[in-house]
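Quick heads-up: it's one chain on its own, the form predicted on its own, in structure tokens.
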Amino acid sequence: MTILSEDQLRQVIEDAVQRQPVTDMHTHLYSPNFGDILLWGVDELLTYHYLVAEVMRWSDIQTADFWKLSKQEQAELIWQKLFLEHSPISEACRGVLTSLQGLGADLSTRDLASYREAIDQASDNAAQVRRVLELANVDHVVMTNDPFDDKERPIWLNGTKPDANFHAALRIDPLLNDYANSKHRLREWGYDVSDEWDDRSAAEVTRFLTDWIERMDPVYMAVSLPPTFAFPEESDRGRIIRDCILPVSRKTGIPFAMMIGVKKRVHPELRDAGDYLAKASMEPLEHLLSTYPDNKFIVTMLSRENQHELAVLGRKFRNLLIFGCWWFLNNPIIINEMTRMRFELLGLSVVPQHSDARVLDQLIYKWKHSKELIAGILFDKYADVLRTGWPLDAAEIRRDVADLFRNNFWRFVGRENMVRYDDEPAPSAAL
């Protein structure tokens, strides 16, 4: 054991964090062989829904007219308003700049056309994926895979399997949040669900889940839930969770991931940019954790006001894995606050961040920005320990960092073969 001094500590932590490959446990990305549903490139970066919402604060264009523009025209409007007419200091704008910089763009030129020419010329999805994963130091990506999505569903039905570095997550929002409509699609696909919820309906929804688990091999089942989420509840959602999701999750060992607190479409004309948030009750999660101890739950919440309660629940129930700074919380000041609180309450037993990336190139900025913040927080926490007289060793710090950015997730989802430290070989082939 080589005992570190406080002067050595910061460099050891920064080096460990920067070198550590990441398992990005929640994204909206896709394996490169899934075709054009994988988004990447300059115009996709600029038309991300965060920036669509932001440009509406500066532009007098009508929302309906904005959507009539081509993708390139939308990107040019956003570039003009948010980057040229005003300084790009928001986290969403800074993220675009960090991504462009990472991809080799000379930002001093402010020349959007040259960035397109230089960056958007990758030969294919696979080439761009290899490039971005290397730049972001991400070696495994968990997708969001929705069997109700008309673009994605045929890919799976055709037998396409994701590349080794991409892993499925079975997304079930339509099933839980819009069963009144989804049950008609289930019937079209050969699942004999009734108009009223009964044993046959429960069996058929269970069969649907089982079929897609077999097809996708997901690491978890996931849903985004409103702040009004209640459980137990005699509703479509409550009954499906009780009679189908929880039994399937328990039987297969596949955790149920809940992202709680989003209010959809408070400004419908903005589409994906029109969502909002609100504080949620913690009682449904408390009930699930205590009543179903043999089930595993992966949870993040959207309201800042829920974070302390969530962390305290994590102290009580080991069947809960808390992860990431989701959506509107993915801002440096809040990441800093939330991550410090979690470390102080839960130690190193969390997953501090995920990217939630919808555009491949966002991995560059999401992980660069987050790693810088997390390294600073870890320095403060380790320095506090060091000052008590407890010795710290560089190898122990590298172990802890590997757990935070990779192994805590894989252990929780039961994939022990994916647990790896820096002196061990990768468990799956690189792209």
Second form
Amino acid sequence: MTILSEDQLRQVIEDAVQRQPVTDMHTHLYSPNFGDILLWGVDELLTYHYLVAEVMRWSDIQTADFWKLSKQEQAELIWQKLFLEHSPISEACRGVLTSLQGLGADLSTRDLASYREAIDQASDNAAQVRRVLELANVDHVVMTNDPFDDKERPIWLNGTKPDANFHAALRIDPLLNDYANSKHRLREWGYDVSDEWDDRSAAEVTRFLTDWIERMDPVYMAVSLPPTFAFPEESDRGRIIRDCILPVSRKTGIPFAMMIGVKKRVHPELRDAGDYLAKASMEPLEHLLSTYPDNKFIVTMLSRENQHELAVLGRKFRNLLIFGCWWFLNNPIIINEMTRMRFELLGLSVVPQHSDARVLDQLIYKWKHSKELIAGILFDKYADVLRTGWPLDAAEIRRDVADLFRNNFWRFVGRENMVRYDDEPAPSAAL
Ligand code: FIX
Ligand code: ZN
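Now show the form predicted in complex with D-fructuronic acid, given that the preceding structure was the form predicted on its own.
Next comes the full complex, and the chain you just saw is listed first.
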């Protein structure tokens, strides 16, 4: 269909975006067969660390006392303070409402107990996963998989493999950001690293990486990095990236994902809610991209002030995939600014969003909110093109939307078999 009017254009874009199944390239969710480390349900939605941070502003409860409450008591305090005593207009509060609405709750009752009954009815993880992936129109989920996590490691060591809709990402923060402690654990696991960094240590850390790559089949290796991240750097992190991560990444074709700008635990008592951010230098990225042209890098940054530099850097290096409006950027006002900036500087060669979902049911709101915003921005961009007299075609717009929400990612990580357009049969997947 050739699009002749802006009304036709708006409808075609809205339909294409809503119909497009999403590959969510960064989440903290797990395949249903990973057991209770997969979180879902009303109380998990309400005790998301974003809301823990927000409830502390309206409550004089001591953080230590908050953590002594049961999950249900924490949820009820958050519901009382952030939803009943004050209107839930923050993005994280609105998110809870959108997810509850999507799961069929009648929000006019404001009856939290009835929501638990109605929504937490799924018989098990697999049933809730099928239900939520369908409601959110997400068909592939990339997890965050940390071999240093004591709950998760045994699941992999037992030979568990994720369902077809779930894909591993090898997360190595403890290795890169806390090697002084992690090296002792590597030794416990049979990796004979030395006290000082030497060839044997490099070989053993490389063996650790390749063992976990074999076990997980990760789509990328990932780390979150502080705003002070420097490279090259004569430090544990600098040496492991130089001697292990980059060679393994190049040899296997598995990209290195860096999430840069997080200041961990500025308020430690808040736990995950206690992290902050700061602007980072772009020089480490400039160095990595130019010095390692055969390596692939996936990057998101946490400071709003880094976004323009990152987008311009994307114009210089095609071995850089820019993704998502991460964490404190995942709010309409900033998603709007970042996405327009990226489309205007990089066209459609980005992955505009990921969910970072920690609770399965959040997929419903994270993607409903983002798709509405991205569809509106796409309309403005295509309408500008239409006004030049350039004819637009509905199938081409659907192609572009499939690239943004799915194919750009799979192509960049080298999994062409996962690339799909709306008239192709689905790759083998449970859904
Ligand atoms: O490092 C990360 O993967 C961050 O996304 C998380 O640590 C953070 O807590 C989060 O979930 C943000 O949305
Ligand atoms: Zn995350």
